[in-house]
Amino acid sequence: MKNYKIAVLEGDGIGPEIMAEAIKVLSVIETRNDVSFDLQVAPFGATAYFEVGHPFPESTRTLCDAADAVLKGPVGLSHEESEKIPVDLRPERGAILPLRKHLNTYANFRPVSLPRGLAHFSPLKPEIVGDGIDIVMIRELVGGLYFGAKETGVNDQGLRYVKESLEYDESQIARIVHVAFKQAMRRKRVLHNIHKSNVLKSSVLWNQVLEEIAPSYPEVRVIHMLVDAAATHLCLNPCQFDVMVMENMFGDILSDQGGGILGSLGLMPSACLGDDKAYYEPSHGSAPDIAGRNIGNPYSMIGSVAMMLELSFGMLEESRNVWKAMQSVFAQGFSTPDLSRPGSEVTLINTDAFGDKVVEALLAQSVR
């Protein structure tokens, strides 16, 4: 029997609620496969700061290092609660960025996936959604503006200023570009390269490196697109995209827009991959306004489990089963209050009930 150690970082807000439903799914996977999951829970995020004084404690780092994969819930608090934490120890700066740097998870996969049966979630017109949306956004995750040198102070004129550096070297660009080309080869062999080379020198270098690598993948057609144009086309014609590759900040912004065209970031899980380690997380925030009310949809958290099963554990068939089970719950007319619209013809259920229905659908499947 294979045993996989998973570091479980429940996070803040609705994190523990939706993580509980993801763990239900892992339990089902254990019952019908020759596999066991050793779940090690560790503090992370704002909750960790208030409990132990740091959002990414050393004990949690050690646990992540020893794990085969990391399953992370969303982090963050309301503005008022965040103000109680020193700026550099707030979850985004003090936990998420250090986690990415520590594990060197440089490749972020964010699937923007909306099958035809779930098209009613999208705010886009049916004729634009067509037969469904199926995009993989690949974002460089440990470089760029977010990780560059930062400086604040007061200048000679007595004015407060801030200086932040956007830095990439060619090796950082090359490794994420190779990841994107390989993903394109597995899919439709079309790669959209998203950049801003008409303004940014970083994008000029990015494009140069990509063009040097492209001949190694002659079957992939590369389409260059400015990031602002890409934002427009995601709304007007999202079905033209298959695999998109971009630097860190562009990926942050466009993947959130991807959640918007699906109808919610609650429908977007993600994988953060490095050469030696990976962690999996929902793309959305911790929704502190609905925390504790049992109404947050666990789709993106369970979807992160599906991605972990495939990308870290090689369990492709079970990964597909989890996707099918989740989508079947929506197809049966069920949803949670956070994803429903006024007047929508759905039966509202709670977080745990949604998880239970995913489990029921999984158990009803015939396993090969």
Given for the second form:
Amino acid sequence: MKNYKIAVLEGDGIGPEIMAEAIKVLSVIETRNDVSFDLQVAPFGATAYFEVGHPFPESTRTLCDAADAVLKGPVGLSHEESEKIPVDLRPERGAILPLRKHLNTYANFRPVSLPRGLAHFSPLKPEIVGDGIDIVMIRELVGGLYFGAKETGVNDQGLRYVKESLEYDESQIARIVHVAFKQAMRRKRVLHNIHKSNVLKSSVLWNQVLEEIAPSYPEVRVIHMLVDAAATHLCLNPCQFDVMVMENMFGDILSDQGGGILGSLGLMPSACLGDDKAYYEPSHGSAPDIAGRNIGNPYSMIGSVAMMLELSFGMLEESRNVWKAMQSVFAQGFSTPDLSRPGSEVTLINTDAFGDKVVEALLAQSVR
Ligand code: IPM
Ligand code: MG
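Form predicted alone already given; the form predicted together with ligand IPM follows:
Next comes the full complex, and the chain you just saw is listed first.
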């Protein structure tokens, strides 16, 4: 029997609630496969700061190092609560970015996917959504502005100033570009390269490196698109995209827009992959405003489990089964309240009920 050790970082806000549903799904997978999951829960995020004094404690780091994969819930607090934590120990700067750097998970896969049956959740018109949306955004995750040197001070004129640098070397660009080309080869062989080379030198180098690598993937058609134009195209014609690759900040922003065109950030799971380690997390925040009310959408967390099954454990069939199970819950007319639309006929259910229905759907599948 295969045994996988999973570091479970529940995080803040709705994190523990949606993680509980993800764990229900893992239990089903365990009972019907020759596999066992050793779940090791560890503190991470603002809750960890208040409990043990650090948002990414040493013990959690050690656990992540020893794990076969890390499953992480969202972190963060309301603005007022955040103010109680020293700036550098707030969960974004003090936990998520260090986790990404530590595990060197440079390739972030963010599927922006809305099968035809769920197309009504999109705020876009049916003629624009067509047969559904199916994009993979690939975001560079450990470089660029979010990790560059920062400086603040008062300049010669007595004015407060700030300086943040956006740095990439060619090897950092090359490795994410290879990931993107390989993904494009597995899909429609079209790669949208998102950049801002009309202004940023970093994009000029990014594009040069990409062009140098492109001949190694002659079957892939590359389409270069400025990031601001891409934002417009995502609304006007999202179906033109299949695989998109971009640097860290562009990916942060466009992937939230991806959640917007689907209808909810709750539909955005993600996989953060490095050469040795991988972790899985929803693309969204911890929604402190609805925490503890059992109304968050666990799709992003369960979808992250599906991605983990496929990408860390090679359980492709079960991964597909999890996606199908979630879609069948929507197809039966249920959804969590984030997807409610005035006049829609959807029956709204709670976080735990959604998880239970996914489990029911999984159990109803005939598996081998
Ligand atoms: C994301 C989030 C994070 C990011 C924050 C919480 C640091 O917005 O994963 O998209 O900016 O990368
Ligand atoms: Mg973001």
